[in-house]
Amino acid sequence: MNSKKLQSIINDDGAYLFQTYTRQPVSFARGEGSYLYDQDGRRYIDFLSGIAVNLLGYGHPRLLKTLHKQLDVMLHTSNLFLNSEQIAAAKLLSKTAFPGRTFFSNSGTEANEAAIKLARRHGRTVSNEKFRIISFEGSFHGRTFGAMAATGNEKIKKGFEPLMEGFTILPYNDIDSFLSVADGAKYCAVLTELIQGEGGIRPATREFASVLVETCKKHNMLLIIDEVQTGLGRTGKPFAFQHYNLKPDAITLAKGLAAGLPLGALHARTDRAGLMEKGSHASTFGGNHLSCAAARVVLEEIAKPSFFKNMSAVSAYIFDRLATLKKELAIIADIRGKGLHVGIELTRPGAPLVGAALARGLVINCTSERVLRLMPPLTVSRKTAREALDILEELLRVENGTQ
């Protein structure tokens, strides 16, 4: 039974907000480290991180110090003026990802919209017919019209037709299908995730990724990697493309880039960035001083060797323990992912387990109907990970009928 405080919040949510979300019956009031506390003071282990956003957890001392300092100075001016915080963050992106230039937006979908415009502009330098973009089934690139049209998930498109034209969506990891379509006369770019997040934590094979690179180079197509969910250390390296030794023309970022503040980015190699001249794209709030100050902290933190040392140890513990569980429990069909981007594919829908976990004080979610998604803060300790997996294991054993 809901507390009076929670019921009041639920009632007001229904009365005053668009009902576009299926919300869990909890309202978080504060966070500390890898833990959240609800409206009644109950503690939860956060293994979702605001959907891969709060990668430094809650109350990170250096992040808070930087934000308080920036709050006292300036939040926003305008992109009509120079912005030192933007420049500092962009410099770090060039150092961490690859040399290039950055356009800052407010979200991942906006970053992908900018990437689509960059791709179209590239195609126009060759021919008016070279404007189509290839993306893949199971992908998620956003909910605005361009990003939605590029997304390989029909559910989010239903009711919003006609969609923006110019996208061909192919089976993921299917080399033959890709090669049968790729045509430099028609296509200006490939837009893809290397580990599909909303698609169920599905990694690209090395062979598939290699073919994408070779084909884009052969046909003068841009290779744009959507790192919105996988970027900023989530997979155990600063960016997922680094696991594949790729050299993309551009990447898109958001989620954890500003550790909880709204910030997205399109980062492209210098010659590609030059395709977008003055006035070709803009954002009123994108790259504001506060969000970029947060991004600088994030990028500096993930550049520290100790950051990935801890994360790698926790990741290994989680994957080892889940691999053992998979051998014992028939309900687990597969374990996928890298770093702290973990998918547990079940043999049945996972939504009931999400609710059961929440009731036990563990925050997770389910994507692609049957894949439990674990994305704790990248600063999570092994002790907290053990506590979370103890809860999850018990729930899986009950669901499996072995406890």
Ligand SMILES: Cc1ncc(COP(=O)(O)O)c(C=O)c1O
The other form holds:
Amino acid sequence: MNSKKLQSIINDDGAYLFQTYTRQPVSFARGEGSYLYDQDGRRYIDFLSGIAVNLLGYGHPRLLKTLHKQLDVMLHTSNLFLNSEQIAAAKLLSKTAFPGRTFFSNSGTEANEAAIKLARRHGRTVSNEKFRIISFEGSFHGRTFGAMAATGNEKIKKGFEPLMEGFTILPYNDIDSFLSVADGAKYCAVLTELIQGEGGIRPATREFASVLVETCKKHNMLLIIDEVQTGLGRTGKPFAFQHYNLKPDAITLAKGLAAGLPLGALHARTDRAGLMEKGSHASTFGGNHLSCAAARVVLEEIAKPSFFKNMSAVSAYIFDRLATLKKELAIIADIRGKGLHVGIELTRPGAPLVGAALARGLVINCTSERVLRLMPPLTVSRKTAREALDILEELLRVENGTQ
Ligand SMILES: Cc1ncc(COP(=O)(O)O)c(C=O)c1O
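Compare with the form predicted alone: the form predicted in complex with the named molecule:
Full complex below, order starting with the chain above.
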């Protein structure tokens, strides 16, 4: 795009939109497979997937066919009526995650709001004092008041006080501090990610995860796993909790659930879901026909064994290559993640590298200031991954040389 046209888009963005986002200076016009194209037809490798959303890439034939069919039929009827698309998606969640019931929302933060309400209902079955929720430093659960209060990042909450009360935020992976606080008389639930996404791709240790399970059971607290970023295959299994071999009471989902359409979900064990009676929660748009038709395709695709076969080969390739690079380049402090949820921690801020990658036709992002995050579509080929890693390696080498 010529610089005059781009500047005019940047000016209009500044004039007409809330300035709450730091946007990269590019406007994408279309996508195909794992590639994005800007308004001038310039090609970019997409190693971000709309922040872990477009997990089937762009133009997935089955997804498009299903959506076109649904578009011709109807988009929305409201939750005052039965909805076969919701039921089909919920049935698949029961099969892929665990048997239970689903409440559909429109986003991750709303899924967590529903989870917080479920947790409070659970506490009330014991006493009015059992309403507090434990969450962890470095976590991200969303931007609405409940999810924001649960989020373990002060920057996100600053200036919005008073916050919703009832949350205790503890150091992540710190068993002693958790055990010293967890008390069944006060706490109704633990809400946590098993691999912190916005927090810099930080996994829970196995020991910590099993202490959470045992303690929640012992103190009659719900264990709610936020799988908004890690769920739907991103980490190499349908859900991150399946790496830990644990049984949550509930999980929250969004991002890739409808492969690019807005959809969130709280999926809970049947007895837990029963705590929310008719009228206790609702959403006008939540679980609309179109988004749920997309979710059905996503859930069927990730149930295919061949899906993870391709993905694990690409993942192994990326992690091997990064491990070799880490031995050589001092700028790389750590490599973390699973599947196609990859974090490269640098010894310095990563934003300049994100900009340099974009200029070279590679879309990545940086979280937690120093962690480059790679989250390509789960359908990405090894050939495209090699192309992306070639660019990234070159940039890291240059950046390393300037240390
Ligand atoms: C783990 C986690 N939970 C919740 C959210 C909030 O989701 P949304 O932006 O759809 O509200 C996010 C978004 O990044 C997330 O990564």
